[in-house]
Amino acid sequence: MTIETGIELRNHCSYRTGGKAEFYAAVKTDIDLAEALRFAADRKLEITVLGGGYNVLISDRGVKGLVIDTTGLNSHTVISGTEVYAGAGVIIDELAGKTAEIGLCGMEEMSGIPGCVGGAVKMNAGAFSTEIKDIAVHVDMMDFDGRRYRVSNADAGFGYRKAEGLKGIVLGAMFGLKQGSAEDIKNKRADILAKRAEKQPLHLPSCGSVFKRPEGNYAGTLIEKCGLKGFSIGGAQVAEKHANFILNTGNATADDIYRLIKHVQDTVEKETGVRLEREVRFIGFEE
């Protein structure tokens, strides 16, 4: 396991923006992770955990301390009956495809969700009528002192786009699925992927949904109602196809995207009284 310096983080996030990491470690095993944590502790470095980079905006100024990239962490899957154990680095969409192929249902509605198991579990990712909390049995974690521990579904503190009981770094998770018809599950998966392609702007870099769903409404609906579809700051633009997506049209800086997110929040609050809550995580910004 190698500690690198000056790594361009724009190459490690879906927005394709952001500065450099002061220190950077791409971990593949629990041992790698524990070693990276010791490196940070010995030097009193701040730690930033970066998974698939699909739900983050990284500052143009970069990130101080140690960035731990977990995309390669325990990237294996073990299937036993209807139980599926997936390491933190397993891509959620690939896991949904694999389980559909063998006739296990429960993950097909997560088809097309970007990112890896680690990030999905930590934010209780979901789509349509399924969230991680509905299928997780337990989650294996490592705290920032390098100690492993296991958290049951009941103790994970799952809520809307959060899991408050998961303190530390996800190593992997056990999912409980159900036996079904592989053909039916694959057909449902195909329908969901088609709906995503139809309704979401997947042709340009983005972080997916920028804002959480406000109670009794939809973020995209409120943004559209305020006339913000297509609104731009620099190279960042509110998508015409789905207003809860902010796109990098080719040359956006992280600051462009940051200012556009703030503008959308302020405008929607001024015109509707609703303060949209971010789903995207800011890294390296001073707020």
Ligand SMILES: Cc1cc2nc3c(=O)[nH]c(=O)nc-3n(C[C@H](O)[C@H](O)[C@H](O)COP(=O)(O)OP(=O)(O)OC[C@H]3O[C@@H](n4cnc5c(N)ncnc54)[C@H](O)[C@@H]3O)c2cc1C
Given for the second form:
Amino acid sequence: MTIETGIELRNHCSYRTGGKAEFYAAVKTDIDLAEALRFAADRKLEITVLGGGYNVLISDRGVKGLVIDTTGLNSHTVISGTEVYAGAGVIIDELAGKTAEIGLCGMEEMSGIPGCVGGAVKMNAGAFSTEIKDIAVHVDMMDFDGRRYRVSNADAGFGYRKAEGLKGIVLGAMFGLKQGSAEDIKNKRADILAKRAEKQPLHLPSCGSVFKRPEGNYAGTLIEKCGLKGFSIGGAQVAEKHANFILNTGNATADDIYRLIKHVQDTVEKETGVRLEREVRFIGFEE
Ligand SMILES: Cc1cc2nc3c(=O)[nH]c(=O)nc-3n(C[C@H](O)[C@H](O)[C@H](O)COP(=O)(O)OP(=O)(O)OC[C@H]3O[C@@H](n4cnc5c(N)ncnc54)[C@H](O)[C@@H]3O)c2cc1C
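The structure above corresponds to the form predicted alone; please provide the structure of the form predicted together with this ligand.
In what comes next, the whole complex appears, and the chain from above leads the way.
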């Protein structure tokens, strides 16, 4: 495993924005990961962990320290009965497709969520009525000192788009699914994918929903009520199709997107009294 310098993070962020990583390690095994962590510890470097980069906004000024790309931790998918173990780098939608194919039910509502198992577990990703917390049995982790440990579902601290009990890097997770009819599950998956394509602006780079759902309301509804659909700063625009999506219409900088997120938050708060909480994670910004 080589530690690289000067890697453009725009190629690792679904917004297609972001500067360079000071140091960058694309790890493929636990051994690579432990080596990368030692490199960072020896130099007292800050560590940033990346999966597919579908829920992050990376600063144009780049990221100091070591960026660890975990998408290569994908060699491991083991299906035994109704239990499915997947490495952190396995693509969550591919896993949903594979489990549907063999008649395992539980992941089909995750169909179409971009990104990898590690990011999905860390974010407690979810859609429709399923979240990772509903199907995870345990999560294998490596702490920042390079020690492996296992966390049960109950200790993972799963909450709305967070898993506060998971400290360090997700290596993989065991999911407990149920036996079902492959045909029904595949039909449901197809239905979910069609709903996503109908409701979401998938033709331009975004991070999906920018804000979490506020209690008793929808972020998109509040944003729309404030007349912000279509509002833009530079190349960043509030999507017409779904107001909780902010799109890179072609030449947006991370700063354009950052400023638009703040503008939406401030406007919605001023006009409705609700302070929207971000779902997207900022990397390399001073907050
Ligand atoms: C079009 C679109 C639609 C979306 N729809 C949904 C949806 O329906 N539901 C939903 O929940 N999300 C949705 N998202 C957001 C995103 O797909 C999920 O949050 C996904 O789980 C992110 O996975 P990732 O691998 O890309 O993680 P990243 O974006 O790379 O990282 C997200 C967070 O997880 C951390 N992380 C990543 N990998 C690891 C690891 N191995 N160990 C420890 N920490 C790690 C990162 O540090 C970061 O804090 C959508 C995004 C897009 C672009």
